[in-house]
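Below, in structure tokens: the form predicted alone, a single chain.
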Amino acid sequence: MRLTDTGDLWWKTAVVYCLDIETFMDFNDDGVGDFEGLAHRIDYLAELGVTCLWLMPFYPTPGRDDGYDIIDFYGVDSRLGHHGDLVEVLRTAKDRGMRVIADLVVNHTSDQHPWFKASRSSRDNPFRDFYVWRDEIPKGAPTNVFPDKEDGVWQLDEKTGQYYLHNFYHHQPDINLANPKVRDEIAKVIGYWMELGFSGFRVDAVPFLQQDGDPGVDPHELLRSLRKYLTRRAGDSVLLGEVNLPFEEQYEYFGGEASDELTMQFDFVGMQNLYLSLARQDARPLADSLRERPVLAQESQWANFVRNHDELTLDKLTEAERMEVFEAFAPDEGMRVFDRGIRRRLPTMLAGDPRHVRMVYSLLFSLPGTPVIFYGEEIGMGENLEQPGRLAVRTPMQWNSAANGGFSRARSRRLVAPVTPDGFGPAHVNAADQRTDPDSLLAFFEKLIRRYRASVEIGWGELTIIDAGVDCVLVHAIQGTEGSMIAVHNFSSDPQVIDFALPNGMGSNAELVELLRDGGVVADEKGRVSLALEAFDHRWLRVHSTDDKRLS
């Protein structure tokens, strides 16, 4: 088995773990998670195999949008600790071989930010141009990101008689990115956190860098300048972008062949087609999206995910396709949000079937790219639908079966959020029980991560979709300079038998060694392989020629 350090391109084979500090671990028992609690759980993450922590916003905030409404880009929310506690987390993570990235929210601030308070004080205030103001609402204004909460993207400020832009909530005014002084401030923020030890940033809501009614903002030029600045500070830093757009537009945000904008992007198109495939028990929608993925430069990478901290958006599917997924996994209106997404976690959507859940996560780690995990996925946490909107999936981490799931010893009414109710609550789903169970989902994640880290080609190799002759089975090959593998995933609740040909270059009579179980199979003289699959089966097969018996 070979684990690799990819140096400056470490993120090509990383395992990214996203967490919200306030719901991860409460160390001082005030009901709110904190940096000290996270520091005491770094070893758990290291044992899991995490190599990069993504911290959701930890900045001072009024708390009207779960931390994405920021009042100080240089500060630390006092509920979570102070700068010294944060630095201790960074040091501890580094000691365990983990890097840390932070959310970079440069679209907007809170309306309580000192910039905006000054901006709205008068039309001639020096900070007025830090935001986007208009005398009238421009024609053809776009729909707000939260159509069920906001009527539009322009809000009248009665004191100054002008409208300010807010693509998100009205209490989150958009920053004027066309202003060079604003860009300088963003660079200072990046430089500040890099000096403290961060390895990069997850860039929030990238498409909204192009602001309504302001053609002077070129988001690509902005990203190129940020990437250059970041690279000068640390050549191995990363910009992971949230870009929910069609593939051809996403490719532009990588910088195309130049690869000089975002380092990584989430594959939203692939994620949405994954759920369509799950709903239909038909692998073809996902296979088609994988074929349509643009081929990236070596310095770029796709970030794969099953679930994130927002709603599970389905906006890139057709209306009919979206309704298929809704009917399969969110049959009740209360499980849906914004008419485009689902506010549930994977295990509850799949009725807790461990075979089905494991097949999906096996697929996640075998797809070419870098896997991103949302906290609690590794133990199969559910959601709390009694919480509003996106908060349904942002419940406290379930560490053990004790009160509050071991997240905090505070009284339950003091918790920052209520724990997941019974069924998927701490009594049934928690890390402590699973750490001692070799057949648990947590143990399965640990195995997947070990195999993923040993299979360098997943991050670096070339993808080939193989026709298995059965619509419900996805077979894909990844070929790299240091090895090749075949992954097989049955989306059906019925057993299947498949027969397929190995791609060119893998040879006849090749031996395929199982990576997730014992055994293997040998291709025939024509390079064909036959496999019998159980319901929701998943197989990883390392390809060896007959004269190379080494284990990967």
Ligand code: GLC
Given for the second form:
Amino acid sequence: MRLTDTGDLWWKTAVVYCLDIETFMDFNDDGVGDFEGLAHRIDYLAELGVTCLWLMPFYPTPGRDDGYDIIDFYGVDSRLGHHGDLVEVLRTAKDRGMRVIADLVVNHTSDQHPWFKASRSSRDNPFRDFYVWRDEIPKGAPTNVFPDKEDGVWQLDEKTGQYYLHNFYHHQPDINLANPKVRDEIAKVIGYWMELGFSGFRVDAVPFLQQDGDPGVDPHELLRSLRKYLTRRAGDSVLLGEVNLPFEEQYEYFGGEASDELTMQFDFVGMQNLYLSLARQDARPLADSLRERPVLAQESQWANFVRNHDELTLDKLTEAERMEVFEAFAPDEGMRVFDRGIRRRLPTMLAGDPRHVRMVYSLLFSLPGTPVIFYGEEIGMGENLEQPGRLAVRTPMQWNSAANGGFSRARSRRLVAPVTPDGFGPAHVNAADQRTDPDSLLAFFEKLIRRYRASVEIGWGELTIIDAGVDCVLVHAIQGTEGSMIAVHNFSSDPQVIDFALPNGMGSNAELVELLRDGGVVADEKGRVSLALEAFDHRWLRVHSTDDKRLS
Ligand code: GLC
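Next up, the form predicted together with the ligand, please; the one we just looked at was the form predicted alone.
Below is the entire complex, every chain and molecule, led by the chain shown above.
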């Protein structure tokens, strides 16, 4: 690996930060976050060490799916500002060395989108085949993504007497991706935002791009053509896919060996097994899923995450495993959603235990791949279970301990969402207090990110899971051409003593330097290392060689 490669493939070592403009920072005091507010918080994000912002949908919307129901792919929701304000955000981010990607939601539109209004107006409208219409509900139709809200995926449109497809809410009709005109429109949308300065897209709901029918859609062919188009316009732009599927299918969505489809994908399987490991205090489920992860081509990358804006889905676990995680982290029915997920954030699930929370984030930043964080994770925000469904984790960012957590100066009843109530509310959890506290979670995140960014092997290197002889401890090595590290995570609430062998190539008598604390250990002449770990301990150890040129 050469330095030039690392720079070009920026996403291999990025720190991605996801935020929703409307809940981040309100600058004009109307109770809704805005682009101007975000522009004023770019320095906060730069200091944290973020290198890429992922903006959740900011397009005009009736707001029936928190912005994932779009009525104009080229527009900006006027509550958030206008295009000029957005460009200021892009410019400021660029100035601080930060990339920006946008949510690309092209599986469906809002039913208020002009295309759909035209499409449903009559069977012979030119926009009719922009959507998927059927005379009858096809046999074996899948269940809806929101089973507690929708009966199925086909909705009868009374006026024209046909059914339209909607994998999500009935007010989110699926676009007909088999239609070349629709594909062309999507390409133009991509081209438009690229010209404005975006570095790529988080592609929403990828598995649903596949629609059976006549003609069917080959989502792989679609993604290949979009990737080609995207990289023709800007070679260093990315498609980060939301693909909650088993690894084999994810591998196909990377484009298999050709790696010419999605550039990055979230590791949903790993995330779910992480929670199973946490619930059991047993590292093996996570270790197994890491072993099963397909090895990717150099320019492809896994995106690791602990929490996102949706429910913490557990759909890839078995029923019994899911119940174990539910019982550990969402004991009340009201903490769950869709029978498959949890609507809480990490610190509340871990009863606010800082050792446990830090262990999980240490893991996140040390797993091979690129970490993605959801706003507020860096300060340990909790959720508001009084909010319906997935909105529980989409509360305003907590900037300080003042009214509304410093998010807005509007009256609290005008806020886009209520601030998290006490316990994890702004009086206890806020960015301003943590910025001046060297022992805060925020300070811990800053350190983790600094170490992560100085350890390029995490993004590039080769993973080895090391047998530590104790099921509750995960020991993994990442070996890169510029250096190697070992990470150790104790999933148990009890202290442990472990003894393990360094993988081949790391040598005997190797010196292991602690990266998150002072000190170090030396391997014996057989290359074995002994460590005493505290409850929920986490350690990063750089394997030092004499020709290491790095700063840390
Ligand atoms: C994705 C989004 C989710 C949204 C859905 C429909 O899964 O993450 O928030 O509701 O797509 O667009």
